[in-house]
Structure formats: structure tokens, C-alpha cells
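There is one chain below, alone, in C-alpha cells, taken in the form predicted alone.
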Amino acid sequence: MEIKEAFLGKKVLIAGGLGFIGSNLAKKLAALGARVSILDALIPEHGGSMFHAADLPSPADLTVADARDEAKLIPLLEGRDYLFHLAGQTSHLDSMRDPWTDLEMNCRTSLAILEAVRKVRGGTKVVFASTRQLYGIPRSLPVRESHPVVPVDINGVHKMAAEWYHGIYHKVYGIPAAIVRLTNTYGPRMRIKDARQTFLGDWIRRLLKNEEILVFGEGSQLRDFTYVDDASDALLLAACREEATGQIFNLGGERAISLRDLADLLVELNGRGSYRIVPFPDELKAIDIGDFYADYSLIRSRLGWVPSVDLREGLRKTLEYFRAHGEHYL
């Protein structure tokens, strides 16, 4: 089934849609005419923001609690065709500073999700956004789904516990899941206040403040990046299609690029701006990956996705929006 007929009026809940990729997701969603529903709980150093409900149809389809109340979220699922779970903490050093709560808003929020999915037995496809994180340090490049799950900070052991959770509960119970491993997402709307969500958001502050951006390490490390609308694209053909129930997909970038050479990018589509190599904070140190770019080949041969909008129109774009809207995310 293409994405332009799948979700016509179908009844879609959003978990986390006030963020950054649930946003841009359910503005996707609303122009292929499915019934939107968004849940945010609205903490501040996760990225939702009121701002983002401004295109949203109606107040009623906005429910500001958290995902963990099951008194709020069980008469949200019912009658749902999609759940995208898209709740959850992003920062990695926030989740060792703080793992207690990392461990609730990552393994107690998909938990009581899934529950209240148990509970209303209704069909509910859910689609789970997680991170590559969890794959550690790479052993081998680019990285396959095969790869083994070795995290290096707590947020990556949460989030593996979250995909875990996934898995049985779709095979014990039959709750249709798939799950999706997105890799370094940009574009409008990602939180740029801090580097909680990417360092690539904290880069375009410094840009757009007339500030230094700061590259850690030699400038050398390879990242591969996927533009938010191809991002949404994937999640909605996992929910759509079939033969995605049970699986797990990769996602990236149509390359890889140095730190350096991305930090070059910037600058010029910027036409102003600076940067410095500065050695890594030893806290940063202690959990980086080194370099990372993924095989999204099984995503690409299951479901048809490959990534339409290479890095020099996704930061155009992302740099065009952050100069029209900077005031309501700085």
C-alpha cells in the first residue's frame, strides 16, 4: 500500500508530537488526510513546544499529559489505527548524569504505552522510533541491523530495553509493532537551544548567534544524517506496510561526511561563520562512538525507502526555517 492512500481518515495517535519529529510527522500525516491525535507531556529539555500545535485542526486533538498516565492514555487508543511512539529522552549525557529518569521516560513510558495498547485490544499498529546509538562503537562500516547491540551510555540501554519491550509484546501478545533506528535526524523544527537532541542543533544556534561553532576531537569522525521528511517517510511506511510488523529498520544518510567537512558546509550555506577543533570534554569523551554511518539496505529492499533530500538541501532548508522561526526555539 503507498503512503498517500494508507492513511486517509484513518485515526492516528502521536506520542511526543509536539517534538520535533512527531511535529513534522503529524503535519505529514494531516496532509494525507488521517485523523491526528497528538499526546505531549511537554517537558522542557525534551523539545515540544506549543509552537508546534499551531497546525493542528483543532485544540481537541491535543492532549498535554504524559504518556505514562494510563487514566489519559487508554481513551486516546481507542478506535486507533497507528500509534507512533515517539516519547521519550534524547540526551545522552543527560541520561548519565540522571539515569533514573532516563529509565522512566525510556522504559517506564514504552512500557505503559504498550500496556494501555494490551488493554484496549484494539489492533493498534505501533511504530517505535529508536536510536543507533545502541550499537556501541562499530565494529564494521557501514552498520547492519546484524550488528551487535553493545551501548555506551544509559540512554542506549533504555532505549534497547524500550525495543525489547517491542518485541515481546508484539510476539506475546500480538501487538503489531515495528521498529525504526534513526540516525543523527535534522531539519526544522529540532531543538537547537542545546545539544540534548543532536550537536547539529547546537552548531546552527552558534550560527544563527553569531558565535563560534565548537568541533570536538580532530574534526575527522564520520556521521551520516537523515533529513526529517525522509525520517517521517520511514515511520509511515512502517506502519502502513505489512511485511514491516516484527521488524527492525535501519535509516541514514545518502553519505557519510567528517565533522569538519560538515562544519565547512555549514559555514558556506550560512555565507558567514566560524569553527574550532577543540578537544573533546571528557565526559563527551567517555561515551562517543568514534565513527558511525548505517546500512539501511534492509529498510531500502523491505519497503522501498531510500533518503530523498541530500545534506546540502536538508540543511538549506533547516538553516531557512531557524532564520524565519529562530525566537520560538532559541
Contents of the next structure:
Protein chains: 2
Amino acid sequence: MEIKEAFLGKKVLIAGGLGFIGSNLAKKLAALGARVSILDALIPEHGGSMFHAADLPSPADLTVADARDEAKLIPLLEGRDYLFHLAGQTSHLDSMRDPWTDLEMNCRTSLAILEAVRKVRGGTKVVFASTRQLYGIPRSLPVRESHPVVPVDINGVHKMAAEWYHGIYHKVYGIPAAIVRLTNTYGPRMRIKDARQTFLGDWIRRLLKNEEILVFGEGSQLRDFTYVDDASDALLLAACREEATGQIFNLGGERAISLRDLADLLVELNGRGSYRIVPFPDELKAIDIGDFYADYSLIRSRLGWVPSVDLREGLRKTLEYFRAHGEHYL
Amino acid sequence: MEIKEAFLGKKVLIAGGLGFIGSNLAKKLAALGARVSILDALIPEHGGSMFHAADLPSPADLTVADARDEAKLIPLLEGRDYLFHLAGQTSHLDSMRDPWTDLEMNCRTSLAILEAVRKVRGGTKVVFASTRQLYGIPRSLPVRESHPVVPVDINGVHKMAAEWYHGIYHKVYGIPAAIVRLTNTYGPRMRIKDARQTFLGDWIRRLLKNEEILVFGEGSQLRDFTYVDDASDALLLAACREEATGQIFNLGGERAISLRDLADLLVELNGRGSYRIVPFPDELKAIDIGDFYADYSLIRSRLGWVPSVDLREGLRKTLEYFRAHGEHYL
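Same protein, different condition: the form predicted alone was shown, now please give the form predicted together with another copy of the chain.
And the full complex, kicking off with our chain again.
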């Protein structure tokens, strides 16, 4: 696969690199021979963790600072080939309870990153990890990139704005940028402490703690999932392939699964556990989007990406990881 | 016209009420018997002016404060029937030079207004003055509300985000909100000091100062214009008509006109002056949108709005106003 050679000796910065996806990506890039630096603000409850710094080649490669701090960010961008932008806030619920922090974490952080890249003028390619959240309630399934963007919560609005910033800085200033819309990424290092970011993390924690899983609604809702290694591969392809510049790509899973079937699968893989179907809490119902699964044929045809880890295998690895390292996440 | 009765004795707050459109609206509302209060931060260079406070019924009706200051905003919202949200930054150029201020003025201000309305829970109807800018480069003309939203500058992104905030606070919290997308509003009290907000303001200043008008491009670009009294009527209809809640409406002009013809018309109405066709400055060319004129058939059919002041008459009144009061605007 071409990813193998593309990053050898390249200088890469990962903003949000101590988080779930960022740290998995860092590990992979280091294995590909890239010179990886990480910028992470380690904001409490956002997923960044010093436990994820263990894989870094040297302590010098980590800067604990906020991307909104230009004095810290600009020196990190000098001579940088690639910047992966995984900084930000991803909780839909948090964005409704506290839109201010979401505005700062998503809008201001993205602007800070792009303004810094613009000022440095080093030709750094930027890959922004966006989300399927901004499609809102699907009008047709599977959801393609041409589906209207209809965010249902503040986080969706701000992620949408962040996408547009990248598009405008690309068009107006010539900054090479690509956008990947992630959908339900899961795997080792995901946040499982509570239900603020993903329901799957909440379910995994409950399984590990021998608590009953709560399935909201009727359990019939469909979702697709991407294993974190597959998501990382997509981000790498979007970085190293020139034809990705200026584009937006969906990711997706190899299949859509109902929440009830997912709960069954998790309990089976765990060897024990149970779940209960309960009504949606009001706060979540107001921003729920019903069935969702993505059409990822664009990135498949343009960049050759397909999910390579199936859900059973991915969940098995995830449970295995958290059985070994759960104490760092609970 | 039903506007006549709708506002008699009603408590109205205008955020940004010392600005161009806000102060024209305040004057009209006062004439309709409304109890008008104004909130304006009087941020330098944003269009708000103490000169516009002269029409207020009493000094107590003006609060000079920022809408982001919740302690000031919340008391103003108690028992308020209508809130017109005309606070914000409208310069496309400024938004590219300083995206931070645009983020504050448009995103944070809009969130502050909606959060305050949500907290007060008084059923205040919110009317947000948005802009045709967020359509970007028209894919078809005239531009309808269903045209894709493709902002070409940071101001467009933030106005788009502000629209979505209103939609989400309407759907999730039941706050009655309506959005009007203004297009090239002009008239007495518009900002003419420089070209940061509208090229027409710049032209009018040059005419008044006996300077040559600079027409960018080839002069063939088409635009439509709304006289400020017509824009005010549209905002009033969006406020008082229940069927406007949750909706987005375009405004438009009675005709589209080329920039060259507009320059000819202005020179003719002024009785003297001249213009010159010059190439676009780079900074403006990067965010220019080509021809634009709006389809306003939705607000015409739903709310009965049509532009009532034609361009010749509107420009005549505008020049007359600035001949009398120009010293407050230069």
C-alpha cells in the first residue's frame, strides 16, 4: 500500500494527538518512519491522556499546549509536511449544555490552526477530522457526501463551520486541505468514561463493570462503525494523496447494524453481560438523528480506502484492550 | 397593512438598534406605537452611532452594552414580545483580515442572544437579520432560499452558523425564530465612511466628496438592492406573522442592475460626478461572487412583502439624507 512509503522521514504534527484517534494515528505514523510531533491541550474530559504518550519516540515530540496559543503553534509548523487536525470537542450533549466551550474548542481552534498555517506559508497539508454528525437526520440512506448538511446540535454547527474554514483557506490562500467525515469510530483508547461522546464507549464501560447496558429507543436504530486503524488509514490517504486536496470524504463501516444486534454482539464477545431497552432521555431525543449509515464509495473509488477490520474483530480487539488497560479510562 | 396594529403597545428590543437598519427599524416601530428598547455596543467602525439615538422616545430606552454581556441582556428580555437581532459584523473583508473579531461579533453574539432568550423563557419572538452572502457564487439566478449555502468568506460562514443556531434553538427549545436574508440594503444612515461594508456606501461618499467612483471589474456585474424601509417592513412581517416562525426568507430588489448602470444612475441623481472602471483589487477578487439577485417570491407569497421603493427613488432619498447629515457619517 502506498501509505508505506509516503510518510518515511516526513515531519508530521498531530493536533489532538493524545486523544483517541490522534494517538492511534501517531503510533501508526511512527511505525511508518514519520517524524511525529504532538500538540495536545490535555483538556480534562476531552479524551486526551498522558497514558497515550507512552508510544512517542521521545519526550521532545510532545507539546502540551492549546492550538489557540499561536506562540506555541507557529514554531511547531515550521517545515512541517503534514498537519492532522484532531483537536476539538466532539460531544453533542456538551455542546448543548455549554455552547461556549464548543465554540472555543471547535471554531476558534480550527481558525487558529488555519491562521497559523497561513502565516507560516510552508505548504503544510492539513487533514481535518470532521464528522457525519453534520448531516443531521438522513433524508436518504446510505448518506453520500452530497447529502444536505443539516446539523441538529451546536456541535454539528461548529464542525460544519470548521469544514468551511478549511475550504475557504484552501480556495483563498491556497492551503492544501482535505476533510474526512468520520462515523462512529471505535477501538482501543476510545473514551469510555461516560456517555458524553459515544454511546458505544458507555456500553463498553458498563460491560467491563458488570453493569447492564442501556439501549435507547427501541433498539432498532441502525448505525455503522469504523475501527480506529481504518480511520487512521483514511486520514493518511487523505494526507498523502494530492487528489484528496480540496475534497470531503465520508468514512463508513462494512455494514450497518441495529443497536440491539450490536448489544447482542458485545455481550457475546464479552462472554457475559446484559442489556435493557429503555426510552430515550429527553435531552438526547431532541438531537437524535434516527438511522444512519454512510456511503463511502467516494473515498473507495478515489483513494482506494475500504474498511479492513470487521465489526466482530474490531470489538473483540477493543474489549481485549480495555480489559488490559481499563484502569486508565474509567 | 397589518403591521399597523401588530406592534401597538408591544415591547420590542432591537439588538444593534443604533446601526443602519436597526435605527431605521426603531424609528418605524416607535411610529407604530411599540415600546422600543435598544441594545447597542457602539463598537467603533461597526455602524452604530449615537446620532441615531436622537429619535428614541426617552433616554431610558437605550442600553449601551454588548449583547455578549448576559447580565445586561437578560433584564432587557423580561416581558419582551419581540427581539430583532441586528447585532453583528457585516464586512466580508474585515472577516478575512480578522476572523477572530468576526467569530466574536457573529457567532458568540448570536449564541449569547439565544441563550438569554432560552433562559428567560418569555416566549420572545426572535427575528434574525441574515444575509444573501452565505449563498456564495450563485449557481442559478435569481437565487431562491433552496439554493445551496456556499459561503466564500469567514463572514459568510459565521452568518450561516448564526442562522443554524436560530434553527436549533427553535427546534430544540421551542424559541420562535424567523430569519430574513437581506440583500444589499441601502438608504439613510447606511455606513458610507469606507468600502468595508458596502461598495454602494463607498460610492456615495465619493460622490458627496466630489471624488471619482471606482467600479471594480468590468461594470457588468448585476446586483439587486433593497431600500431600508422595505427591509424594515420585511423584518416586521417576519416578527408579527406566526407562519414566519421557523422559516428563512430572501429579500430582493424590484430589479437587478449592472454596476455601470448603477453608477450612471447615481451620477445622474447627484447632478454631477464621474466613475472609472478599474480591475478588482486581489483581496476583493478572491471573495467576489459575480452576478447576484434574489428570488423573493417566498416572502411575497407567504407574508405579502414586495419592495415598494424603486431604486431611483430610494437612491434619491439616500443622497438627499447624506447631503443634509453627511458630517455625521464621514
